[in-house]
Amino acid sequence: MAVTVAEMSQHDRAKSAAERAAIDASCRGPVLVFASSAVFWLLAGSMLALLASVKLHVPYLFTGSAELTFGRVRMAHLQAVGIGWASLASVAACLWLMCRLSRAELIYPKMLYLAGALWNIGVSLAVVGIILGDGQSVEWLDAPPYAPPFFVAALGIVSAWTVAVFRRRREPHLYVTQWYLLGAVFWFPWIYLVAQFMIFWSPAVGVVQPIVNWWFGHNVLGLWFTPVAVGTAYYLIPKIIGRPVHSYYLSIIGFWSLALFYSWAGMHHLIGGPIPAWLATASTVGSMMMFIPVIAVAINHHMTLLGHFHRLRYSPALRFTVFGAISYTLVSFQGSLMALKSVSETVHFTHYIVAHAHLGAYAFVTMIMFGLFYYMIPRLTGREWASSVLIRIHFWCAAVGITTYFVALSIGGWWQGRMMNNPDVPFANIVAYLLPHWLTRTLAGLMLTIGHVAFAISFVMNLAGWGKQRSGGPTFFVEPEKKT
């Protein structure tokens, strides 16, 4: 008997719907345990990061407390949201969308979860370690240093089981994403492993100490973070709305030039201070280049998108991820002038690179991980999301409160730069005026707080069974970075 194309065209989806539905099944359990343990320490980041505001203009808050100074709970705030938060999505992120774009089911889970137990004691251990007063005290490295071991091997594991997704790919086609992943799961293990040998466990000499820490300070953003972050982004975009990428070749161009320039970034945070020339300005330069990369992604994420910037009235994956894409050329660009030695010398020491640090990390990276789980929990639990309300919480406390907290620390390390530099003006004055500014921080940050207990609250629900059930049809399938 003839089958009609309409017939074929649904049995193609149904059969493809049902791929996904066993990929998403085979790796569920170990997808959720490090989103779970990601939402655990974006939390207790939370609460870390608003008691280290509140201590700015509140400063014999908890004095007799060692354990809460300052110091040590900016430092565990660090690793919380730097180690816990933000790398365990990563990882979520990572083990997931290339289960998806390979076409290939996770095998072996039980390791995962074995990483997954690893990096968890060593979050724990570096968070509580430094607020027991074992913290290093090297910026992005603050962990005990029996943290570190526990780190390295849950890395080497889930780099290993990314690669064996990709290696056991059923889907011929390299889509961009991977070439995200594959660049983050390489790139991360490598500058981790350098930075601990060449600061702690083999140190080196001198000034190549702080070199070194820098050089892992901005590339743990730019090669871990970003990678993910951006082919994320990559996946999402055109998945929710659609439609394929706008330009493969733009795909290359922006992927390449990551690799290439961003490595050199990072030395123009130790302008005038006592390294080579030459690696300040190759620095410079290499930042500078980061325009290329930045405005290839930034178009072809723009051309992608036009046509279809209604739906970020009903999407909250995409009004996430696209507050966050948008917040990546934000902060590129921002980088990129920092690194100018007339920049550099009025913001050197100041909250202007807090606030830099906050739109690369917060607005850029985190956003588009919560437009990530928005789309990807539902998949491997099988409910929606139990209240829109809450979304909507989230959503408008995050965007307001990180556009606050970087305008007003922006604004106000900016000056508190020209007055450092003005030697007739005493600190006092400087302190004095900060303070409204660090005020508006904290307030910043209590929205920030408050829209992640509202994603909590949801994440929870949905783990707990609320929400209704996602339909088992086969449903509307485009592949996200096919070759046009």
Given for the second form:
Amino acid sequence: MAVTVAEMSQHDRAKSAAERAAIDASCRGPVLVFASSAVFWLLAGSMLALLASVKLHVPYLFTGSAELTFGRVRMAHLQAVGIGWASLASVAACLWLMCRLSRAELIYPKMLYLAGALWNIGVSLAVVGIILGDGQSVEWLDAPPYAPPFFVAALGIVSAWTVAVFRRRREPHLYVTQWYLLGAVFWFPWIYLVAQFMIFWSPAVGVVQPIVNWWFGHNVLGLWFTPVAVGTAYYLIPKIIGRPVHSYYLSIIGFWSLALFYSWAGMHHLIGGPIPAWLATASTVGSMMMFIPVIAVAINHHMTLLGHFHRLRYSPALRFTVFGAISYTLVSFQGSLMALKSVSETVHFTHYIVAHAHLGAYAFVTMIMFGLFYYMIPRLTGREWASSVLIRIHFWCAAVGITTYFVALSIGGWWQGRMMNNPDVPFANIVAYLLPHWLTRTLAGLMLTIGHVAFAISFVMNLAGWGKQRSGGPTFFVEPEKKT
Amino acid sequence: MDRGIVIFLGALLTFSSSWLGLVVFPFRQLGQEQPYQKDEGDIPYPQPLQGLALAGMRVYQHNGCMYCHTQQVRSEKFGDWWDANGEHKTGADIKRSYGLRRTVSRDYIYDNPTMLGTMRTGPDLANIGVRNPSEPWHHTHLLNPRSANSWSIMPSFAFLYAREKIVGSRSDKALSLAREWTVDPGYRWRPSAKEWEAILARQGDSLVAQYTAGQPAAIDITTTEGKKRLLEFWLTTPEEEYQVVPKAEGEALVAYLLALRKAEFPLPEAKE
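Since the structure above is the form predicted alone, I would like to see how the form predicted together with its partner chain looks, so please show that one next.
Now the complete complex, all chains and molecules, led by this one.
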């Protein structure tokens, strides 16, 4: 990455452009399969989310339908956006970025088509199965028992292919993104298999289940989505503004401290619960230590961007990515503070947690994935984005929507917690207090959904060949002519 | 050494620490817990769910009640609050009658899946079978929670109930609810103005007779005011020809709710 423009001869540049084109061509089919199914599940997940959200303040909506009862829709939503959208987008990121950074083509794409098909079958079985009444009520792992084998097989293929690309690398220099991706494709199958095994295939006794459940639920964010998204930001930000990452050492510290501490942080979901006290304490320590990787990444991204903020105006990919990177810092700081006893005793069991989860899964992970799509898709299809208006709609709906969402539920959740902890406040008052916050959340969700529809239209138009042929840089800014 | 191997080993080691600490160790520590028996001959606590209650647990699981209801009671020291005099207190759960003590791991040894829950959009249900042991109440509440608490936002679970024509006499299991709740199960029904006129035309006189039997004040159904008052009265009477009864799933779910009696039985480890 650190090679500057001047060091490259005309000849080298032409050669590396040809090499990039060959790599992108090898990725086109499989990566677009994962990307387009991700977009599909994003839309499906948004609809389910909206429905669940409305149901909290309009309980009579579709009340006669067993299929659309709140609990089922809530479970189906999480599978659609978690195992569907965010995971499929992460797979697209892993494959494409690994090929680019290793300067290696994707081989045997047929197996990846198979993986894409299996994954989609898995998500479909999960979502439809839950709606029809087979949901498992294990948060993050609600998929009925017949769905996970499909994910496991697909995940196995994806992980193996990511590693295989890495092993065939022509680029001797290892970039930090590759560390993150390798970690992610190694950790995710591990946590997923352990959780499936200990909760469903050979169920552990009593409260060991929720312990495993939150070890999974927290790590799926911390050691799957986070490394992929942070790794993607580490690629996109320097690439788009055309200068190397500020500090190599900071990025290494960030990586290893994330690996060590994040994995310990999950038990605060069970604070005050029927588990040994030392477990929650260990997780509090883990959460506090998370300041280290977060500050490392924040400094690194900020320093890389310094002096280049004006580019946010031109590059949609950069805008989404930087929004996501800033949210990463925010959500992690918030997460560490939430491990403090007085805070966590207030917000436990409230909608504050829902707000926090969406700050992580949406404002951070999803926004960076949007950034990646805006950068990656034109390079795979050879077409520019057809409409800058659609992209603007997408960005502002997403940015304003998620901010509104977060603020409304954080305030609502905080006071919900204060009232719940005071036994003199009748439960009816708490429900009444939350109603306007839920309504605001629905409006925010509506905005997010409009953004997603704009995004999906852009995406389909691009696949269908609208938009002009790509000639070098992406639509809204001129890419600095340079290297790999 | 190959850089890839370094990353692999590093990722393995860092992550193994949490796997061993947070998964394997608790598994060994908590996996062997036995039911509690104070003296020889006592019935051990807890007892596994059986029969109808077990089937009801599945209904609870598959419909995601857990996403609005927890099943865990936190200790007397959990959470700060200040009473009307500004005095600092803790421990709302027990004061809200969610249980006599906090729940501990032993309460859950027979739960599978263990649905502790993470969200209290509704109240905790760990001891609901003790807190509210009324079977008819649970049925009317599940059919339409607003029939019990007008402010509730809990979904109606009308699909666990069937509305059927009464043949012979009313079933013992029929919910004793007024017609506004049973005509269109799950919703709160009102006739349209036209429908109400038709009903009045058909049986107005007998309704007036019924009304004045309970309540001597005369009513004049030629006025709008009188019609309205009679309608309000009529809506609170049960349907004559139809009844709403729980389906098998509804009966099972209530059996499960009544079997939820955690945090009541004293356990030595749950003293504070």
